[in-house]
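The chain below stands alone and is given as structure tokens, in the form predicted alone.
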Amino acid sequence: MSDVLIIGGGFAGVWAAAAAVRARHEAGADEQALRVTMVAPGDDLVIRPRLYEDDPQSKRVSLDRVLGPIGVRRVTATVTGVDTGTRTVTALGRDGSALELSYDRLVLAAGSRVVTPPVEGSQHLFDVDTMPAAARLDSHIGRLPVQPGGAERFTAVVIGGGFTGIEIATELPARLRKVAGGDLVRVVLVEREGAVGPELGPGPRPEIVAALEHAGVEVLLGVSLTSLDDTRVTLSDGTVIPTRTAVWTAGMRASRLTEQIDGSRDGIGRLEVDEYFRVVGVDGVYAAGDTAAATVEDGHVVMQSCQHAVPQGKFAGANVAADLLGLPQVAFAPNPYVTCLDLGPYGAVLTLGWDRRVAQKGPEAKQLKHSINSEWIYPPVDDAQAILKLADFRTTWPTEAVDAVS
């Protein structure tokens, strides 16, 4: 028997395990021949691209459900260290106990994590990254009105107008106005560059602009945070922002178990491969999701999203199991790159292409988000026929997206 052992339980790593069962199952062979394992320290599949949103709690998929009916074996632990010379992972189990894994090939789908700043008062920051940081913020938001204070109660300040920071910041003002009572909303959007979504480039901007316009977020541009408390934000031009709200958006790095392959990484972290996902220069492992640096259209370097990770993961995990069963491997070839970007009661802006053509608008591209969100970037439960076809590394989401504009 090979084992395939998979690290991480986010959209890479559960698209690499359904995967590589389906290459068993489509070369004839069975479990005997090739078992695959996930190990993960949740149970459930965190739909993390909805965490700007409210109820942050429900946005979640059962590990088990998506799984179990594929017959992908499940740890509950959070992996300590990888051995890449004798193919083992160490991993805490949720019981305390220290197990061993061994591997014949790993696929490492670790994701990444937001980076703190290193700011005083930095213990005070709320983000979105993951679903104890999004629960941790709409419980702090439903118990505004209960705070000491005035009309910091209900201002909010979000730092970094990234992709992250402007779906947030457009969602809050209406977030806040639930638990006002009438009070004054104030949202403040800050931004070190000297625009609105930098890395967005100038295709959406007019549309990002209106939308914070419409919303009634103020923007600051070039300045940045350099301290904080409980009732305050100070930025780097002096200005004071009374506020009980501080959300911190900017600055993503790879999982840190890419720090214990011995392979090259870019400056988030992100390890290198080739087009089937192997590590570079380190036998035995993959890596996918937002711990790889893989290269798509045009020499253009995947970005750490969900419409990256889940083709990611599909080809990693059907090229893991070849590698095992002695088939070809398939080189990557993603959908063309889409971006659709949630911009609150505004709407939303779809835009094509790494130079990002505003394909649709509006209420429109607010409808188009809607199904990326709440279907889209959901995979099939307890089916396990649904699971395996839509593990095809053929099949990723952004064709609907492009063949709704085209």
Ligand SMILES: Cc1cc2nc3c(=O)[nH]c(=O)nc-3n(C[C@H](O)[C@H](O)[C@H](O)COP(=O)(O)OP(=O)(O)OC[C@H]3O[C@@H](n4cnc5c(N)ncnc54)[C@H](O)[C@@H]3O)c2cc1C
Second form
Amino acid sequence: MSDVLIIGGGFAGVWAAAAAVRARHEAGADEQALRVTMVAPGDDLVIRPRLYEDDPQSKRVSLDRVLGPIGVRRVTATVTGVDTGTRTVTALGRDGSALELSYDRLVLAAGSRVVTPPVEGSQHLFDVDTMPAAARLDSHIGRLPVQPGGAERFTAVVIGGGFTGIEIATELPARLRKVAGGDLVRVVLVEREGAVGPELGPGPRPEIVAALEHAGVEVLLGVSLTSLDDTRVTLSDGTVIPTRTAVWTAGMRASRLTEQIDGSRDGIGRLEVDEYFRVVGVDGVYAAGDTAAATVEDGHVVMQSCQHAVPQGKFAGANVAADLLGLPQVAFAPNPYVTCLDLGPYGAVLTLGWDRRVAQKGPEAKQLKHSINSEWIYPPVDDAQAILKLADFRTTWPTEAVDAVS
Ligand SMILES: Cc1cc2nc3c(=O)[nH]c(=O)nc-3n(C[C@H](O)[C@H](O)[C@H](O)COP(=O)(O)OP(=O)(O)OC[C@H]3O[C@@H](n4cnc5c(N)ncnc54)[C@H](O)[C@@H]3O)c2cc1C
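To complete the pair, please output the form predicted together with this ligand; the form predicted alone was given just before.
The complete assembly is shown below, putting the previous chain first.
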């Protein structure tokens, strides 16, 4: 029997597991020939793209309900080491036990983490990167009414005006108003560069600026955070903003597990992979999702995004199974790149292509974002046939999504 071991139960890991099982079925092989195991610390697929919303604790799907019906073995543990020479992985079980897991092929899908800055008072920063962090922010907002009533109480400062910063900044005024009981609410978005959404380019910017204005978000450009405590932040130009809620959103880095693999890594720690998701130069190891720097259309490198993590997982899973079963592998070919950015009560903006041409905006794009966030990024549960159908690497978007962007 050959063992496929997948590290990580996020979008890439879940779809890698399902696609490996699908490929095994298609080859007419059974579990005696190829066993698929996932190791992840938690019991849920966390719907990370929704963690900027309120009630973040509900944004999860039970891994057992997705993987159980298709016979993927699950180990609840945090991987601490990868030895690519002996093909073993060490992990710490949830009960504190030390585990050793061997593999014939490894898929590293341990995702990414936001990197908080080394500024004085950084322990006071909130973020929306993980379920516990988003839950901490949510519960903090819920407790603001019992805090002393200075200007800092219902003021939030979001640091980082990229994708996540814009989504949380346009969402926060309504979330704060819900608890403020008519008191004044203030949200400030701080961006180091000279424009909001610097990486999103000029295409969607007019929509972003209009949405921030519509939500009453103040924007401070060309400044960064220098220090904070529990009642104020200080910015690089000396500005002091009273706040109890400073949310850090800038800078994602691939999981530190990538450093245990002797491949080359890009500036944000992602492993270089070939078109089949094999880590270049490391036998038996594949990487997918936010840990992998895969090349897509026109030589672009994938974004750390759910949109890319899902197809990467599907291709990596199908290829790892093909590799072990002696079948041909398939080169990565995801759907064309799009972005759909939530802009709070104003709506959303859908862009097409790497130059991000605006294709939909306002309520129409909001409806699309709603479908993406509430349906399309959720895997089917309790239904092996539906899960394996969607695990096909040829169907990386639902038909409605293809219609919406074509
Ligand atoms: C607030 C927010 C909004 C976002 N909005 C969007 C959006 O609108 N569109 C979009 O496309 N993308 C969005 N993203 C990005 C998207 O969520 C990620 O790119 C995506 O989740 C990456 O999938 P992944 O499977 O690679 O990693 P993850 O989803 O991070 O999953 C990683 C998995 O690995 C596990 N893991 C980590 N370390 C270990 C270890 N040592 N041992 C074992 N398991 C481990 C984790 O527990 C988790 O199960 C957003 C992200 C955030 C935080």
